[in-house]
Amino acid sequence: MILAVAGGKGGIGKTLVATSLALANAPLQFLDCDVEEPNGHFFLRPRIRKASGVSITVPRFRKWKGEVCPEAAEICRYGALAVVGEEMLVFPELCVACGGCFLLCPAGTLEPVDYPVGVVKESVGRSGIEFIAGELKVGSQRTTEVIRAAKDRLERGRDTVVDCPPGSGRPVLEAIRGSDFCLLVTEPTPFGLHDLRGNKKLLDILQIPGGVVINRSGTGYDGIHRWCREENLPVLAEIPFDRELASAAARGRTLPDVSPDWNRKLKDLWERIKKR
């Protein structure tokens, strides 16, 4: 089985959850694709064996060809091209590699280079878990390719838990795509509400079951229960507003480190999905 684990904002739980399932049903694959600010190494602590790069395909123009190409410029709609007098300007930090000015270019005016976006790393973690991480690089915008790639190394075949980016856009829906099941952790607020409906959005765009985990609970706010159930999207699980819990996530450690009960929980948890 292959689990997602997807949250509206960061700081909601999302890696919390996503580990702490992962080391109560280890071994297994976990691949954290918040590529933007990784931080699953905090709770299972690997020990790095290969680092790769990711780049994509750019342009770099080629001035003894003497030619330059404005169609390329006008139809990139990045603005990753601009022709000044007889230079062709590339600027690689807004090109997304569609090849599209390849196509339009007289022969050679465009050579294809490489632009490295970020990193995958492969490694081994507690309990046996094999943790592969994508890590964008300082100043890019090309979060999706690293996801690709980190997603590139999961073993088809193996149960793997999937650390997903917070929020419900591009980013998140390509680490959601290709998942049996997506657990949608959230918090007991109208905020938490709004994240979650839009993260709904996301699943059934894909034709992905999902369940819901509510993080903090116990605050007298009703409102997710009422959604989920005009929703038909079960609330699998819930975890307490509970100091020690959010004091021992703050030092790196997942739930089954708090109590072995969790572990029984978690193990349950990952049973029933499962079974859905």
Given for the second form:
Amino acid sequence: MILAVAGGKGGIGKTLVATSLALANAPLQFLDCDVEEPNGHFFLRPRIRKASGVSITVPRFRKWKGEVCPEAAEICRYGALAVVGEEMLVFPELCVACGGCFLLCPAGTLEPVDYPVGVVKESVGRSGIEFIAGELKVGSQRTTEVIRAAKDRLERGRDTVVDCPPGSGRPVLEAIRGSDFCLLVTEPTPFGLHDLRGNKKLLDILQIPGGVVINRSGTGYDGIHRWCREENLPVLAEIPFDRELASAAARGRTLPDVSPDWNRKLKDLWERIKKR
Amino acid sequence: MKVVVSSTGPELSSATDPRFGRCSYFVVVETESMEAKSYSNESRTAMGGAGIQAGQFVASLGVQAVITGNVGPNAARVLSAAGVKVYTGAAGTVQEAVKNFSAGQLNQTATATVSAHAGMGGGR
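Coords for the form predicted together with the partner chain, given the form predicted on its own:
The next block holds the full complex; its first chain is the one shown before.
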């Protein structure tokens, strides 16, 4: 089973839930897809064995090969190509590697070259967890390419926990795609509900079954429960709003580290989801 | 000399726009006659690469200098490749900026005076 853990915003508890589930059900594969700010390693403390670069193919102008090609600069919606006099300037940080310019230019004018956008780290973490993490290069915007490269490293047919980026945009879609089930982590506030709605829409589009984990529960707001009932979306777990838990998480400890009770609960949760 | 000023409006009396790639108008001015012609900046609302597109457009106008408030790294690269000189620190109206330029009171720069995305606002 591939289980994705997503959530509306940063700091909602996605990584705490994902790493806790992974530890309680180890050994399995853990994939950190939050490539803009990966933090699964704080909880699973892996020893990095291998790091592979991720690059995209961008154009490079070869002046001696041909004339400038204004059509290519015009078709580039991202403004990554400019024609100035006899020169074509390339701005690789804006390029999305669509390849349109190569199709339009006479052969040889533009040369395909690799442009690094990130790295995928592979390692073994606590309890023998196979830990794979994508890391976007600082300044790069090619988030989905790094997520895809990280997912390519997964061994098929094995139990996997995917820690997703926050929000319900394109990177989250890329991270969740192909999962068997998705846990949506939220908090009992109107903000939490707002973001949960967005996440639920994404699951509906991808046709992936989901359930909700309420973090910091017990604050008195029951909007999440009410909405989940209306939507027929199961609330599968609640993590209480507890100072001790918060301080443990801040020190890189997971729920099973805090109590064996959680270990049992999260094993149960995994089995319940698997049996669906 | 033919120069272009980044502007908030199409007139000589319009206030200059401190941003280059995302200004509202480009006002082309002939410095001797103060004859002006303005163009709306199509790349103003571009998702990204506004400075690059604006730089190409301005270069295609055949101007010798750009007068603006600030210029970012990508626009600076395009303008430099095109051989268009960049003068920053423009303030007041388009007319005043051109007068200050003619009086040699603006700074010429070959590099960016602000970071990428500075003209996008919103703290980016």
